[in-house]
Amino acid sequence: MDNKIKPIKKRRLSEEVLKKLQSMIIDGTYKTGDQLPSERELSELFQVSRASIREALRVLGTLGFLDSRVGVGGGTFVKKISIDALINPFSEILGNEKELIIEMLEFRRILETEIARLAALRRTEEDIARMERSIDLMREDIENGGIGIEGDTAFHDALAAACKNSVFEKMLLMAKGLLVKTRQTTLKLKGRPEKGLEDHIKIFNAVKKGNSKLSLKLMMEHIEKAQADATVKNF
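Just the structure of this chain, alone, in the form predicted on its own, please.
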C-alpha cells in the first residue's frame, strides 16, 4: 500500500496530499473501516510537514471521507463513501479561478436566499438548536485563529434542512464541494470570518423569529458582500 505514495514536490502541499489520499480511498487502496497511518507516518511517507497532512485530513473529514476517533482505539478511519463524498471531487474544477467563484456565488444568491425564507417559515426547535450549534462552532474556530469553515457549512446545511424541501437539500448536496470551496476562498480574506459570523448571527435571529422577509434580505446581503469581495480581490 505504502509503495503507492510518492514524495510531493508541488507548492500547495496540503491540496496535493488531499487529492492523493482521496484517490486512494476512492480506488479502494484504503477501504471502509481502514485506519490511516498516523500524521507522523504520513508526513514521512509523503515527505511534507505534519501541518500539510493535518490540513488534508481535516478537509477530507469535512467532505465525508474520514472519521476521527479519540481515546482507546482512536485514530483516523475511512468512512463508507456517501454520494456526497463521491460528488465532492467535482469541486477540484473550481480551484481558485475567480470567474467560477463568482458564478457559484450567483448560484448561491438564487438558491440560498429562498432557503433562508422557507427556513424561517418551517423551522422547528430542533432546527433552531442545530443552527445555534453551528454558529457556536464557527465562533469557537474563529476565536482560535481559524476561518470558521466547518461551522459556516454546518449553518447552511441546517438552513437547508429547516426549509423542509428535499429538492433544495439534494441540490446543495450535489454542489457541496463547490460551495465549501467558495466559502473557504472568501473566508480567507482579511476580516471576512468575523463579518461572516456577524451575518450568520443576524440570519439566525431572523429565522428563529420566523421573519421570512428579513431572513431572505439578510441572506441576500450576506452573499452580495462575498460577491463584492470576489469582484475586487485577487485570490
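By rigid core we mean the largest C-alpha set that fits within 1.5 Å across both forms. Positions refer to the first chain, counted from 1. Just so you know, these numbers come straight off a predicted model, no measurement behind them. Compared with the form predicted in complex with the DNA:
After superposition on the rigid core, displacement of the C-alpha of Leu216 between the two forms stays below 2 Å.
Core-superposed comparison between the two forms: the Cα of Gly145 travels less than 2 Å.
After superposition on the rigid core, the Cα atom of Ala56 is displaced by 2 Å or more between the two forms.
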The other form holds:
Protein chains: 2
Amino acid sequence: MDNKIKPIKKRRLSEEVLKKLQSMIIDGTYKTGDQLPSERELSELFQVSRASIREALRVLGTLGFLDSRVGVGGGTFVKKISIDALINPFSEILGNEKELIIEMLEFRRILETEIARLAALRRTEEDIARMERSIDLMREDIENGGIGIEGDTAFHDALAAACKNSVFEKMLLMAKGLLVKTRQTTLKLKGRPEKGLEDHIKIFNAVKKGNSKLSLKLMMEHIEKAQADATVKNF
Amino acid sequence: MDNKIKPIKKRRLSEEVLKKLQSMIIDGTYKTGDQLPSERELSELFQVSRASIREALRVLGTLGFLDSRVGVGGGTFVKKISIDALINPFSEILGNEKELIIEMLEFRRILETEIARLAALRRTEEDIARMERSIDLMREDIENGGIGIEGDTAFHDALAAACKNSVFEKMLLMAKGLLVKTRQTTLKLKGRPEKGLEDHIKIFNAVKKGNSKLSLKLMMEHIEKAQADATVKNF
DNA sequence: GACCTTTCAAAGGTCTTACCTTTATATTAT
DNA sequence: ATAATATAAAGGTAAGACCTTTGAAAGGTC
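Okay, that was the form predicted on its own. Show me the form predicted in complex with the DNA next.
Full complex below, order starting with the chain above.
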C-alpha cells in the first residue's frame, strides 16, 4: 500500500486561532496588559469568522489569560498571569473517581505537611492570630454539638496563608475542593472532632514556636489519622 | 444614599450556559459517556443563540470535559474525567513571573522528594530498567560533551512513573513545563552534569533497594544542590 | 441471500449580517 | 463652567444559511 497511516487531525478553526494566540502570548508578542486587536480585526487578520475568533477568546478568557471589557476604551487585554491560571477553574467537577481520590489524599498529605513546615518558619503575628481564631471557632462549634468543620477548614487555610507560597496555597485549595465530600465523611466519625481539635492545638503551638520539624511531624500524624478511616471504607 | 453597592455582575450568556452545564455534569444529570442534546436543541432549551451555546461547549471541550464528533452517531459527549482535566492545558504560558518561579521550585522540591520516596516503595522491575536506561543515556551524552538534559529528564520521569500516583506524575509534568527554562540554565553551569549523574546513580540505587528514607534524603539533596545556584542569580 | 453502491439526514463546523449594549469622550446647550 | 446629549468603537447576541462528515438505510447487482 502506498497509503501511510493518517494522523490527519483536523483542527477546528477556533483551535487554530487559540493555538496561535497562545503562542503569541508565550513568545511575548502580546504581553501582560497589552490590548489585542478587536474581534472584528482579528477576524480580518486570521481570515476566519468572528464566531471562531470569539470561541478562541472565550476559552483563553475562561482560562484566565484574557479579559474583555465593552464600551469605549474596552477591548480584549492580556491579564497578568497568576497561579490560578494553572489550575483548572472547574476542578470541582471531579466527583467520585475512586482511584483519583486515593491519589489525591496522598497528594494532600504531602502538601499539608510541607505547608505546616513552612508555616512554622514564616508565620507572622497576623497568621498566628488567624489560627487562634480558627481554633476558637472549632472549639465553640464542637461544644455546641457541631463537627467543627468550618473551624477545621479555617485552620488549614490559615496555615496555607502562613506558608507564604501561593502555589501551595492554590494547590491546597484545589485538593480541598476535590475532596470536600471525603472530608465531611471523615469528620462525621464519632470522636474525630475532639481529637482533631487537639491536633490543631498541638500543631498551632509548634508553628507558633517556629518549630518546623515538629510542625511537620504533627501534621503528618494528623492527616494520617484522619485518612486512616477514610481511605478504604467510605467510598 | 439609597444606593447599595452594586455587585451587579452581568454574566455573558455563554457563561450562564457554561455554569449550568457544569453543574449538570457535577450533579450527575449527564454522566460520563452520556450524550448532550445537539447544539440546536440546547439553543432551543436555553433560549439563547447557537453561538452562545458553542462558546460554552468549546470551553468545556478544551478543559477536557466534553468531546464532539460530527456525522451520524456524532454529537457532544461527556468524557471520562481524568487528572489532566485539573491542570490547565496551557500551563506553559507561565513564562517569567519571578516570584512564581521561586514558589514553583519550592513546590517541585517537595514533589520530587515524595516521588522518590514512593518510588522506592512501589517500583517494579520495569521501572528499574527504565531508570537504568535513563542513566545510561545521560552518561553517554555527557561523555560526548553534552549536558545530559534528556537523560536527566528521563530519569525524573521514570521515577514519577514508578511512584504509581498519577496526581504526582501530572503535577510534576506541569512543574517541569513551567520550569523548563530554569532547568536548562541550571544544567549549563560548569560541573553540574557530572554531579547530577552521580546523584542520579545514588538515588537509583536507593530506590532499587527499596530504601525509601534514603531515596527521599538523596533526592532532597539533589534538588537543593541544583536549585542553590538557580534561585537567586539566574533570573 | 450476500455484497456493493447510492442516498439521506442529523450533527457539528463555519460564515455573514444585523442589531443590541456599554461606556469614555467629544459636542452642545444652558 | 456645568450639565445634558450625541457619538462611535468594541464586545455581546441572534438568526439563518451553507458546508462537511459519517453511519445507516434503501436499493440494486451478482
